[in-house]
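Listed next as structure tokens is one chain, alone, in the form predicted alone.
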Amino acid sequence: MKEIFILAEHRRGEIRDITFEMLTKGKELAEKTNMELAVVLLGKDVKEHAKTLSQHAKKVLLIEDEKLENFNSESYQKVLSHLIKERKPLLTLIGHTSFGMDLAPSLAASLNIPLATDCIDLEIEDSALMVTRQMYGGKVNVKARLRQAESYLVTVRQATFPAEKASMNGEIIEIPSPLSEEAANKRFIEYVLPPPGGVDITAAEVLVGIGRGIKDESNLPLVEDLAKALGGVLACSRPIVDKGWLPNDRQVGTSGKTVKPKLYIALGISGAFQHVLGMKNSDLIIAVNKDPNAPIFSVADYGIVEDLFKIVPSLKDKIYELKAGKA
């Protein structure tokens, strides 16, 4: 039976969300095409990860090796190339992350197979692969058919698919490592954390996003206080970055970052599709905007048609009041 591979991405002892998002799509494709879903897990001492992943796929292909303790695209390429040649999956999904962007092009070139990057959807039709990608800054979705091939490689945009719970109790298959020596051209040196004050909005559980409605840079402390009260961080739409009020690592959208927090509060954000595509998969979205016809309300779970400068102070005070009551 043909297989669909999902490459598990893990970092510093944790499986990254993109893995479970790809598993959701992989399961859907496998069920539609009567294929088997298999997770490929590379690393050192990662058997606990294998147990977790076995709940999401029919098989976990586990390859452990000291030389795979840290991600190295050269080592990963050798292992995956060996595995793909041997098992011939129809499709291999890799996250469109810093890891995936480093690995996928060279892997596809080494195997001489078609590659589609940064995909937001995909379908299999008569053993041919159809992918959906965005062009012109997210203004256009393009659906393309890849040339007919025995195997395909795709990188998937983060936060595109939901990470669903599963209980499949799949089989864990341990495979000997094909690596005989350390990578010759690349080596892992150290993991560098963001600098003090740096923020990774993709990892935040609560985000307070601001747009043009904030009016002036002097109003930033007001919304930042709300974010702190919620235990979250400040994010923004592109106009705020263009004005230089917040750094570009805070931007949400197709030209910024794709996020999926538990709570996203949009303050004074109109909801241009470029921004919405970057946050629409948040668990809970609350929008505050004076314009009742603002597009942001079409994706919000709760909407407040009001001036944010009236809402934010009251909301912040209420949060602190509730926290004081629990103390």
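We call the rigid core the largest set of C-alpha positions that still match within 1.5 Å between the two forms. Bear in mind that the values here come from a model prediction, so they are computed numbers and not experimental data. Numbering follows the first chain given and starts at 1. First, how it differs from the form predicted in complex with its partner chain.
With the core superposed, residue 256 shows a C-alpha displacement of at least 2 Å between the two forms.
With the core held fixed, the Cα of residue 113 is displaced between the two forms by less than 2 Å.
For residue 134, a C-alpha deviation below 2 angstroms is recorded between the two forms after rigid-core alignment.
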Contents of the next structure:
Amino acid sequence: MKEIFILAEHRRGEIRDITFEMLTKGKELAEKTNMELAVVLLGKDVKEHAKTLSQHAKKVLLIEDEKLENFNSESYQKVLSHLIKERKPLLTLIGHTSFGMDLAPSLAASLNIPLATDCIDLEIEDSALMVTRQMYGGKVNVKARLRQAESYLVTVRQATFPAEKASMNGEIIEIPSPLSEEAANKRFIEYVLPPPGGVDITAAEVLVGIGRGIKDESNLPLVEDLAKALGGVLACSRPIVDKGWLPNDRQVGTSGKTVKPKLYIALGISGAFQHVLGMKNSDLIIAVNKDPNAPIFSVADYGIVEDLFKIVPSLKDKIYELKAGKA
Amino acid sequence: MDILVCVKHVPETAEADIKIDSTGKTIEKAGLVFDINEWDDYAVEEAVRIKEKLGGTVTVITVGSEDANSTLRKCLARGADKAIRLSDPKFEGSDSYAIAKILHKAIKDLPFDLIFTGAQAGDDGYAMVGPILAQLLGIPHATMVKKIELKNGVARVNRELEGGLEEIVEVKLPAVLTIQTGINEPRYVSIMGIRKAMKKEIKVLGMTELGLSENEVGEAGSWIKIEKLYVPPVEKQAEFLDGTPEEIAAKIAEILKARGLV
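Here we have the form predicted alone; I need the corresponding form predicted in complex with its partner chain.
To see the whole picture, the full complex is given below, headed by that same chain.
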């Protein structure tokens, strides 16, 4: 029986969510196509992870090796290409994460098997593979077909599918590591944790999030005043940190923090999924953006299609009026 | 240190209104402003900074039509020494894999210590070209790089992981590094600088000069074939508030008041 592989992603002792999200989709595909779902787990001393994962798939292919202790695309590529050549799965799913982005493209090129990255959906028709992905910062969806092949590789966007719940009692199959030596050209040195201190935006009840639409650093006091009026703090999307206008502890999104305030006001944020993933669970989301098609409006409760510089001063005044009225 | 930087000329779409064209396979390009891919801008700046510190050369390479010259000129103005444009009508329809193959042919005989690409492109966002190129060249790579230290034939780099975490890895040179935004602050390029760069030559190479065959490029040489573009279905749509700014502000204030947020 043909297999569908899910590459388990784990870091610093924890299986990452994307693994369980891919399992949801993998299970659905396996059932539809009558294939067998197998989780591929690489690491050192990861039997506990193997046990956990065996509750989610029929098979866990476990390869343990001290050379696989930390993620290293060179070693991972060697092991996976060995495994893919040997077992010829129709499909291998890898997370579109810092880990998968470092691994999947060169793995696909080395085996010359078609790869589509950052997919939000996929389906198997006969033995052809169709994927759905996004372009232009989420403003357009694309349906694409992969070149017909015996084996495909897909990286899956984070938080696209719900996490799979444990429902199986799968088998753990230990496979000897094909690695004979340490990676020759790439070496993992260490993790660097974000520096402590600064403002903890995850603890704030009100966040005013700013994006590209803020245009210039000189406009920061204006939005800071609004945040102050609301008793909240400023947060931001990636471009603001890249420009050095706010420190990176204020960044909301996949490479920053996940927040869940009572109120999130998004100003000039288009709503790329990287940002949205970090704030979509806020209790109330109000978004101001000039572009009526900005993806932020599909997560916001209230939307305002207008220049933020027209709205912010009026809003700040209204808030102070209300507060004065109360006092 | 000789550094090659692969760049892409892309439409700026963050604040633009995007329309799907009549073929349904691409967007309407008319009216959009094209510029260097944001990630590539940081990559070029990083390369120029390394050159300024250690000496050597910076060469920028793109796959694209004549329109892409403006992006190459910008790179030259920023401090790149040479520019190469790989162009052929047959390249049309190439995906990241085919683009990497085209770049590989152009690069394999050039002297280099490092190759930079942007971590991804703002238009299609595949994040594939850099690591595939590394594989074709048989050299190591590191993606999403936020800091680079070079010493003794090794690049020690910080890679951006999730949730504010980074990792440090070392790769042997020559290597491909894909550059993440925020690694530096790209310098301002003056109109004068761009004018000066107008005089510099842009070398153009086509399919035959690169020794590529038709089935290696375009749709035939690609892994991915786009079938159709469509506007993402809206699962949830915000309730839109309208009126004058004052009226809108009053409506927001009411909502906040009703929720006890003010």
